[in-house]
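What follows is a single chain, given as structure tokens, in the form predicted on its own.
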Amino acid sequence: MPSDPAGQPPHINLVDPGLYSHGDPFVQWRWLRANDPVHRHTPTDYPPFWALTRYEDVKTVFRDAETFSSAQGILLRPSGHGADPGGGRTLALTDPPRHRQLRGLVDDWFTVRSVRAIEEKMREVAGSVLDLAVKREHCDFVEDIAARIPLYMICSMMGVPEPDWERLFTSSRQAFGAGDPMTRRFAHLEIMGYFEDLAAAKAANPADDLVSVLVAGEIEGKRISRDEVILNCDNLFVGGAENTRMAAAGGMLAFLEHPEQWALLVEDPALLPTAVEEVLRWTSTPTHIMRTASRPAEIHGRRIEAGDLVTLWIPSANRDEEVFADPERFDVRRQPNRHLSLGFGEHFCVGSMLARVEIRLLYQELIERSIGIELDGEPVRLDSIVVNGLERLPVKLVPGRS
């Protein structure tokens, strides 16, 4: 693998939020892939950890759930914050066999057949969201379009009454947007409190929805606990709304920066499925995923001890020169496109099909309605080491010109 030109290596600090909002993390990732693919990151406000930046290494860790555990948490946490409260109790934070058992409760809701059954509803939601945005003409693509479609759909699937959708939308924007950490924390607690009340209501009056499925869920003949129900509701809500929002908005910015690629879609909408895969690769919304070594391991001659934290840098893996031809090129016709944006192995995203369809339908509706989009200000990136995406994308919508 070719390294960067000779000279001083970049200062490596992958846990500086400003690197992602105002810097260029790809400079550090390129250097690490070429020179130090299993990098021992020095402690900062975060504990020391191993940073893996090559595609095959990331894939290997995803595949080996016995050596690299999810149960202690999947995101770096500042030193002193303690263990993740969801550890060992949610889809994302469990290892086999518990992970498979929890996943088995909800899998049917995310199959190809189930997603196709609600595709018309998704199209209606996308259409109504776009109608409102077009009336405004000037809007924030992140908040007014990309955030609403997946959030409304996951609310519908979870059995959230439609009058409450806006309430959860407001709380989610406060919890996962920029702003005061305490405000974000309280907003997230409000979301969890909402699902605690909803779970109690579904226990009394079950319906055909995801929350009712979790409330009635049994593993090895025992009902899952109330805390597990609430934590998994939160897990499904966040995963179903936030990652799709980031990908759809980041993809729109990519199209604005590469208008020839949007023109290809307008000319040939049959390219939409491969375009969605390229959007997922390009945006790589999970900036890092963490595992904890449950036993010693060795990668490229570096010894990883039991208890060590191992981080997988997804945007780096998705631009690995050894796997992707011309990885810095945004190409809606890219094939093959075996990106890792939706995970791999045991923890492959349960909502992957839903996310793909939501993104495809959004772009499809824009094309079919001949809605043109222009930048209407400076995009603002999130100040986060967790999610790779936009805080704001001001745009102008132009009907009749796609």
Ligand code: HEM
Given for the second form:
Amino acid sequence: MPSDPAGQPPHINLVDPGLYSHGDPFVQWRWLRANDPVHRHTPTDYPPFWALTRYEDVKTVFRDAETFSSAQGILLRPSGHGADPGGGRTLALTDPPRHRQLRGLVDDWFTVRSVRAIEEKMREVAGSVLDLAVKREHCDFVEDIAARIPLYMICSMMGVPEPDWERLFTSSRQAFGAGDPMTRRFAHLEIMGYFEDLAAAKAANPADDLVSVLVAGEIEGKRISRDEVILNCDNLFVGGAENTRMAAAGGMLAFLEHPEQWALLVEDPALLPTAVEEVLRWTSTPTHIMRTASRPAEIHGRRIEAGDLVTLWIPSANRDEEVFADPERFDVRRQPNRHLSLGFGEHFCVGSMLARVEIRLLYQELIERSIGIELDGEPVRLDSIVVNGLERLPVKLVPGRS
Ligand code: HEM
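Could you give the coordinates for the form predicted together with protoporphyrin IX containing FE (HEM), as opposed to the form predicted on its own above?
And the full complex, kicking off with our chain again.
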């Protein structure tokens, strides 16, 4: 629990994956917020970078896409791994004005109205995923429940034929799970290959789906390239499936650890919208987001040079005691709750509405079906400096006892 933030400085190493699977990164973040909010991180396997841990500073960088560019990548990469291949070509990795033009192609698919239109489908998907999970004696909430709903929904929106959903599910678990790097890389290439074929099929037979929209997409009268289509499919697929799984599963663990908060929801499901925001704040699934300074800047008197890497530590910003009252308390009634889990400004998560509804529907279905959840083993946290969340959450589903 809280170390003295003004006390002995902890050893700062934010790029050790073990810190997130077995340690307590909040000790370092708390100290940094109090003592060194614009921290120059020493080089390790990663190049040197600035680490920002306070809410307002993180927001300032998010807000200023001109000074803090996304085009060279938004995640730290080990030294020697080269530039991100999506740089300058995907929604997440472009700067204005190109970014806005690309985003304009897909924005319509993610509006409140579009998401409402597929809510019934989402409810069906959530229901059938839960029916299957209830039949199992033991179940992993991450893999058997939380991963499936967003993955099936993004597949449906992208026009992936239903018989292929399970295949993409398996590849995505391999690509973003805890396996060895070669297996992960191979599985990711398989996903890209799948979208390459799907894009070709949609070019021949366009339909009402996101991949067809990208294939037909034009910016300033020019079609976007085949590579851009595939990379953006990957961006949407990964964005759509990964973070929501983490948030929904991490939220479930929070409820298991704070049963009185689950009881509040069961008693008054009208609290679901604020509960979802608290789950997003609490789980803060993007551990860090990166920018590259395109020109010199100054934050709290520290000079950032053009070309410097600037990292934003989202879980830290979301527990900033200057902004959130009693930030270490999980509180489904928290209001206001202006967390930064979905980013802010130019690159604010395009799938935010979809994610919110997916998470809400999952908990809502559990409550409406009176399904109780019990922990059935030790939760396993991911070994990752990129996504903050659970690798496994063994649970037992108990119908008739929410
Ligand atoms: C709990 C779930 C989610 C979380 C926590 C999350 C988080 C984020 C964050 C922090 C960003 C901003 C990145 C930046 O500023 O560089 C972002 C962008 C993005 N997200 Fe999400 N996301 C979630 C769900 C989704 C879903 C369901 C989709 C579905 C398609 C999605 C697709 C994207 C895309 C394409 C971008 C890039 C947007 C742009 O650059 O304009 N995300 N997300």
